[in-house]
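Listed next as structure tokens is one chain, alone, in the form predicted alone.
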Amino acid sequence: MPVFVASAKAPVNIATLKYWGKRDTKLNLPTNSSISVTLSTDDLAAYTTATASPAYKDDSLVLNGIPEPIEQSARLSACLRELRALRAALEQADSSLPPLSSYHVHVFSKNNFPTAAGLASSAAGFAALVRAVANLFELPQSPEELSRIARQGSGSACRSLMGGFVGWEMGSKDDGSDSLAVQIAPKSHWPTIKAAILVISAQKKDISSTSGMQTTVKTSSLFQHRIQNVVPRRYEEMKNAILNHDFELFATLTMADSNQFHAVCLDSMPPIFYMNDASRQAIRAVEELNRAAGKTIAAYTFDAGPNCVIYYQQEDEQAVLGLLRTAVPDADKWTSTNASASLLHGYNTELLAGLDNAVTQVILTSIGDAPVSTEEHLDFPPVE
């Protein structure tokens, strides 16, 4: 029996303007637009191999070596259904094509970073799945069109289908047809943007993003002010900061939005806590770094987890890494140590006490590109 196969590698994206809240939970339609930075797949990536065969008896998913019950995942099933419909349209127009839309699909996926720990693993995972199956089905749709499908798997996954700086426009239509990702600027527009990730916990978070969003939408009064008054203005301001290479404005907006995102989580009932004491210590350290530098050279941001992502420009790498290497001197915790670094004069080192014990890993990365096809397939069992 023939087996058709395709593989893809997709990036993590970390939001600078947060997506939090759904106006439609089935279609993953957001209550506000958002913006993110796509990170390099050299450092953080989801890998997916998709196979199809007339010999398969059902659809299946193996994630990080563990079989997952695909029939219980409405989000994954929705993605496969939409992708199959696009393939079926191709087959209807060209009868010479193999009928892949009628075959079951086996999906094998793995991440090279912690899953469900607030590092956007589901975004990268669903982006890799959609890209791999689209490659398998030889679909001609653009990343923008495919982002509508990836969004149904994981909202933020739509942004991981593009490189550089990416916006997710919330849209207004009930069917979600105008809720899709758009590229604000490619990696080449501002290639000197870099990121350092302080992994404070690789454990699965207590409250999933989906559950947390629903609680916030239902109970937080601050949330309504955020989506109606704050985010629409910040979306335009951050977009302009990116287009104008205005790092200080970009950084200020990124930190302010991270703060407000966690404020609406705290304003929920019961309150939701994704950050911990080490997270707050990382914030104070970045604030002190900017004070000692005399300008804003670094921006912290936290997704739904305690891990700190610090954005900075390559020209300020020595100062930023000086802070981080003083805070976390254990070289075994670093994924890369190839840059020189020194702590800024006048920095209050007392603010770093304890971070070394709290941080389990420091991941250095940079702005990245869209998902790519790969001929390196994950292992999958042969068809008998």
Given for the second form:
2 protein chains.
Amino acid sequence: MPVFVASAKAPVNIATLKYWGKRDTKLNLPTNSSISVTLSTDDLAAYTTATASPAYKDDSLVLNGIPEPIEQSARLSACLRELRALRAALEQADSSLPPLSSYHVHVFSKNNFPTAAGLASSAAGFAALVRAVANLFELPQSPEELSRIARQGSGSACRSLMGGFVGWEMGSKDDGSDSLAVQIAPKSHWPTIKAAILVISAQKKDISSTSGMQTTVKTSSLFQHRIQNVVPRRYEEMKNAILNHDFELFATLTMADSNQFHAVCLDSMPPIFYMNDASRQAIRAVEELNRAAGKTIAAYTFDAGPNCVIYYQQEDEQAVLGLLRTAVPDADKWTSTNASASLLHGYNTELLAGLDNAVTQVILTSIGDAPVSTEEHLDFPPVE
Amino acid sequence: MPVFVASAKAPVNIATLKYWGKRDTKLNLPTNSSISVTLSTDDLAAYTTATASPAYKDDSLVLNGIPEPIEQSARLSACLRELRALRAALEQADSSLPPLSSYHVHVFSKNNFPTAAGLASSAAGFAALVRAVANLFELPQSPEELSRIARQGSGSACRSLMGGFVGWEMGSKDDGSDSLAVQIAPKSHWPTIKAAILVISAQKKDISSTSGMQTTVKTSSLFQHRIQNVVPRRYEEMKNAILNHDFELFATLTMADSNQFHAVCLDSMPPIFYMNDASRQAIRAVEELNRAAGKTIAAYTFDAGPNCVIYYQQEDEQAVLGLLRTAVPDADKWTSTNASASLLHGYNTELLAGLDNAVTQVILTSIGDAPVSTEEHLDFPPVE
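Next, report the structure of the form predicted together with a further copy of the same chain; the form predicted alone has already been given.
Complete assembly follows, chain above in first position.
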């Protein structure tokens, strides 16, 4: 019996204007637009192989080698349903095509980074899945159109369908057809954007982002003001900062929006905390870096966990890595060590005491491209 | 040469609806009204002795035995100027009165608790100072009128001029004449309100509240929404909860407002953090207490520092102290040990691990009365 196979590799994205709050939890429709930077798959990627065969008895999903109960995953089913509908339309127009839309699909997925580190693995995973199945089905749809499908798997996954700087426009329609990702600028527009990720150990993750954001939507009195009055303006400002290569403005808006996202979490009842004392220390360390540099050369941002992502430009790498190597001297924690680095003159290193204990890993990466097809398939069982 | 002397003892107050933001930094006019509970001077008090003599060459202030440079304290001068004006009016009406308004004044002040613990010592201190000098000058003004003067010393000091539940009405006039404290209800209205204070060690205090609040006023985009849309309604709700003895509503509003105050701090640029990991653990411990109790029996609140103040009612003291004794078993850290206590059935003690290390002191106290005059004067040097 035939087996059809296709594989894709998809990037992680880290938001600079945060997605927090759903107006429709089933369709993953957000309460506000958001912006992210797609990171290089050289450093952080989800790999997915999708296979289809008339021999398969059901859909299945194997994540990092462990079978997942697919019936329970309404998210995955929603993506497969939409992708099959697009394939069915192709088959209807061209009867010579194999009827893949009627086959069950097996999906194998893994990350090249630890899932537990809290690095938006579900966004990369669903983007890789949608890209792989779209390849398998030979769908002609654009990344924008596919992003609408990935969004139903994991909201922020829609932004991982494109490279560079990506906006997720919230849309206004009830069916979600206008809630999709658009590329603000490709990687080539500003290829010198880099990111350093400080993986910070958490005692225990606070509430999941899915339930956390709905707690905020329901209970925070500041949240409505954020989504109605702050984000729409900030979206345009950040977009223009990107288009104008205005790093200082981009960085300032990025930090302000990370802080505001955590502020509305704190304004929720019960209050939600994702940052811990080490996260706050990382903020102070970046503030001191910008002070010592005399301008804003680095921006911190935190997702729904304590990890600190620092965006900076290639030209400031020495200063940023100089700080980070002083803060986290243990070379074993670093994923790469190829850059020269020196601490800025006058930097107050007192602020760094104890940060080394809390940071378990430093990952250096950079702005990256959209998901790509790959011929390197993950292992999958043969079909008799 | 004659020396005139008067002394007073004044209480600490801990806000349940927070004062954060000045619309006039010179006059200490707030951006929003606030509410507090006055705590018993049996446990926390500022003692002040004020002396006046024609022999004095200047005004002076001795705080906890250490002379303060009075010329530098515009705050203190503002209070003395206003109090002298009121005295001068009395003297003008009755020429038999000694001309105290023309004498210099020496002020001696100390607290019965460590100033460094961050327990609103300046509020109690300025309230005691205004009360003592008002006594010295035999001023007939009401606590409301005196609160207007204390406000110019330290904003929240105005609320320490009264006992029980106190509101600070922000007022609207530019000269601040309508920005003063009013008693919402005396201690006798709800005498069973108790407070436990967990003194939590801070590595280093973040920005002072005086500069912190102006950073928030200038930079937080959520702040305007808080002061315009949230606080005015919350003030009325909290006032009614107090008048109706509705502890659950009072507690819920208190916790929400503490969280929102810290949320607008976090939404400031640079972000301001007063709570630390131990503070957040205290929040979780109180949440678990309310869950185990099946209703809201305790409310946490945090001022501009990591200390946790827990309000509860006498009838729930066993449950609250049961939790606190389990969390902080070291009896040396407790200011009193006279209550029986037992942990609520089903309480998840895992949440408490490590809290003992962070809490340096547990202070038990209760709702209290207004400042009082006292004949126990602090030592002051004789005048030749």
